[in-house]
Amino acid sequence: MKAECKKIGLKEAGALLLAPEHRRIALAVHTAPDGDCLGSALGLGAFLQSRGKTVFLLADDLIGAAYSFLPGIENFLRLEDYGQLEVDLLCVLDAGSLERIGKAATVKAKCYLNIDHHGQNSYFADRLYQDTKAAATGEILWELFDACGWDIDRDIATCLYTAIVTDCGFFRYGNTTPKTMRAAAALLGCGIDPAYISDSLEMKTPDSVRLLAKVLAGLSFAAEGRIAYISVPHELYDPEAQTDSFINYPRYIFGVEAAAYFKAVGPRTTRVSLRSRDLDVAAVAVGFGGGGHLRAAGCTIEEPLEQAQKKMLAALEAALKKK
């Protein structure tokens, strides 16, 4: 940990949040941003705007539109589209690294806040606060909310409850807690529709569609049958198709321990989606420069899809045979 970094409380947060000398104020997420990061930024931007701070949504990369029913999220900028930026306090938002933010990172700012819940961080923030219990930032972020007496209304609580459902697949993934259904039903007591909400996250366009028939067509297997892929090579990648829940497919196959999503997002650069049911993925794509939970995590590797892939391969086989 770096010397000046501090961990500190969801109080002390809240206060240099608010704190007069923080009158513009950076809110930056991780690159292909997915609803945890983008509903938790858009939430406490919207809180923190009532409050009177000039408030900047960063987003390095192309934003899915399955989010467009989010109060506010077109108002997420790249950084090309206002050139070198300057303000009092950086917050990133569900991310454990400046490297995840993309140029966001090139941000000037007087004082670095990080609010997240994953379990690795590079504690490049002057304050920190993590919590990896939390089912997701937007969870910690009602937590915020509550521990200062901030008022939530129902764009805010639209917000925070489409950040904590996608993160913990509507209450069905192990990361689920009590605290995680309290969080929800203080939410939902805010009077917003949570069916307009799970509608709207499950949308696709009709191209993403055809894409994912095209993908599921070279589902393939390695590890006798443990580990489950997709992929989608260069030059079938569409950057506005909408294709997070791809991975649901090899995931939910009976024998299969590890599922991997790859997307040839350039001629040498993979992304990689991993899910797991007790393997430990997280690990596995920390040794590629990613990272994420236990069983949900990503990485992006510098290579083209087929050297990815064997490299990626290699490395869950490797952590099978561990386990």
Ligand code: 5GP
Second form
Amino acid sequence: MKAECKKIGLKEAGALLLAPEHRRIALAVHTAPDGDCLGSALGLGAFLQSRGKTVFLLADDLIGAAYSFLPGIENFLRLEDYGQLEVDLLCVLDAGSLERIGKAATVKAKCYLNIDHHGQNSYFADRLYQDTKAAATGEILWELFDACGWDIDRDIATCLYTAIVTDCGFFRYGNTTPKTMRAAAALLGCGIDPAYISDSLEMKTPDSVRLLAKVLAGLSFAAEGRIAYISVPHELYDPEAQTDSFINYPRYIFGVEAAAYFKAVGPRTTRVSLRSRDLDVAAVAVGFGGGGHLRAAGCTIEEPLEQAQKKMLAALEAALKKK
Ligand code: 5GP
Ligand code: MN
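Alternative state: the form predicted in complex with the named molecule, after the form predicted alone:
Below, the chain from earlier opens the complete complex, with every other chain and molecule after it.
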């Protein structure tokens, strides 16, 4: 751990965010942003703005069309929009290292705060609030609002609820706890529309659904059916397509213990999403420089699709053997 990285509590995190010397605050999310990091940043950003802060929302990647319903989503900036940015406080949400936020890491800040629920952390920040038991970073933020007595309006509640339901699969995953449910219940009490949120998150473009048909035609198995995987070859890769949910198809097949989704985002760059029943796929992803949670993890392998597949399938088979 970096000598200067201090673990703090929720109230300290709240005080840091509202400190008068922190006038310009940047909130950064991880690349390939999902509902948890986006909803968390938008909910916290809206509150900080209401308290007179100048807030910069930073995402160094395309944001999926399914998130366009989130209040304030149009305010996210990419590096090309801000060039050189200097702020008083940079708060990194839902990511445990500066590498995870891509080019947003070039922003200069007097102080770094990190709020996250992942187990892996590079301890880059001056202050860290980490809760690996929280189902989502959005759940931590709800606790932060609650602990500090901050008001949650309907828009903030929509963002935090989206963050929570994204990461616990609408309360279906093993990370769902009584606290997850209490947070969601409190947010529902703020007048949000849960059907609108779940419908919006499911929305896909016609092209994304057509791509799914092609991808499912290539469903493959390894390790005598204990591993299932699907792939998007580079010729079919469309950065605008909503494909986050594709991993759910190989995942829920009888006999499958680990599922992988390979996406050739470049001729020599393959993004991998991993899911499992109880195999520690975070450990497998860490072996490739990635990370995540026990049952949901990911990494990027700098190899063409087929080589990446070979290496990852070998690593998953080895992990299954050790079980
Ligand atoms: P997904 O497969 O949905 O992209 O990610 C699943 C989980 O793994 C999420 O918690 C996500 O933050 C984490 N994850 C995905 N890719 C990476 C990566 O390249 N590095 C790290 N550290 N975590 C990742
Ligand atoms: Mn998360």
